[in-house]
Amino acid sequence: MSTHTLDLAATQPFLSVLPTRQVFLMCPPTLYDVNYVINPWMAGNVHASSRERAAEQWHHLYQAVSSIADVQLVEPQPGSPDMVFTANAGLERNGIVALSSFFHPERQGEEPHFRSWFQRAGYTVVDTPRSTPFEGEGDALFSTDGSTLFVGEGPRTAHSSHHALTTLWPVQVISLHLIDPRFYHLDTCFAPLTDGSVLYFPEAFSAESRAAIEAFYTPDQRIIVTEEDATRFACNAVNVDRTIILNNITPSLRTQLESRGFHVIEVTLSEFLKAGGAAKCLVMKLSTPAHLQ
């Protein structure tokens, strides 16, 4: 993180003010395609998303996520067709945004882009410096209660960069080290929910990472997700109270997370699927709403 010294006092208006409920912050597809390769999701669909499909079912993501939660929007950048997984452009709590810093240059030009609306919004950024990629909610996602950060280490995210996020917030941090290249950032195989639960795919996990999650979470606390619906992004889940939005999963998980009282809305988004991404990449939770300026 950069050597940005935070302004308390600007702050304090956002630890006041609670939101009625969850805000989100989204980023419309107009400008959207799989134009590079920097995952292996990519690899063989380069251009081969339909733009009119995945306007359709960003927009079915969207009434989805509108119906339990407010949503925020980012407008779409020319050269910057990963903006739609706004997961990516951040972690914010408390008002306090650490932006990201992109390990592949094809993401980079987003960076400016989401600064400058998260400072007209009033947040508060700090900058993560280029020698240690971070790449926000996409490898760092709170547990229930706020006070543990577990943060993916990996093919896009420094471990360096993880010791510098409890200096911005009052948190345990717990590394995890992704070594299935298919599951590029932790959102995409683990979700903390709710419920105090959690949703994961283990093999997607060192040995010594899965103990830690082990460890954490007590064995009827864990819902462990098969090859089948991990890649089909079901971790990539968005989780507002007893609600979960995601890509179309298994019947049987389906079952298993209505049996824990969860109600599940399923939409379909094969077409950001040919990018890597899914439900929770396109949407990055915010802790307290922003003020446009």
Ligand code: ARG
Given for the second form:
Amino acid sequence: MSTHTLDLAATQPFLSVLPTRQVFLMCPPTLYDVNYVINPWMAGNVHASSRERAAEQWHHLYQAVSSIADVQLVEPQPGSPDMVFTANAGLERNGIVALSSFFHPERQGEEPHFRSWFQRAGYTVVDTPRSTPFEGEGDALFSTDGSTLFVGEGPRTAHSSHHALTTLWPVQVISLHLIDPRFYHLDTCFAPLTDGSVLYFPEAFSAESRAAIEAFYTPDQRIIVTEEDATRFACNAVNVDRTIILNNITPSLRTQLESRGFHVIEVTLSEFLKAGGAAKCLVMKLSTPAHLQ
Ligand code: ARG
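Same protein, the form predicted in complex with ligand ARG this time rather than the form predicted on its own?
Below is the entire complex, every chain and molecule, led by the chain shown above.
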């Protein structure tokens, strides 16, 4: 008599909790350039980046991200050199995308391209009003457990755009006021990590917002980044499970992250720093697109 009878009922719950691979949206840098100045990093760098080096660096990032997640691609469009920074396309959760409403006219031309990509991929797209600028995942990051949404209030995203987000998802919003022009998007200075900790540069925030971060995270959960690492875009980190992908950082921060059990992958992204972005700006986190389910 066989002792290996498959009990289907018993396997069902297991199958339903099998982890799905994280999906990221990226845009190849074939049309990437620094064409204008809309943040301090771009000043002095107009047309100073090498497209060849940028392509090489982006490809390394693509390979690193592909090793831990699935990558979807959106086609670059003429006239939208910053489209490589897909984190700014919008914010997605549960199949709903809050489409960005860019502050600067220079990036507003990206909106219809991202809208049609999301719609074709099967997402429900909700436009955010032009009168309340919102720059997507660049300024809106979920806490590790997904119950809280940290939203930047600064040069790009208006405080008045925050409330509408709570009508799309059942989350509490914590608004964080950005005060240093170099850290103009929340994802340049703040990164909730999968172990429940946060990687951040305190000086980028107003005293009130710093207090809000300290009220949310215990001292042990706060990984404070120095100005040296912050300006290397250390907080602009892609984190999936125990892997963290970021631009080159100091050995001391690397050791700190490794001692917490993270596998750290450094990818040189100097060509993208000239436009004010690094690893996390170059990807947008997505739930599995409807057509792939
Ligand atoms: N040049 C781009 C801009 O200023 C860089 C965007 C960086 N993206 C980000 N998620 N921080 O809009």
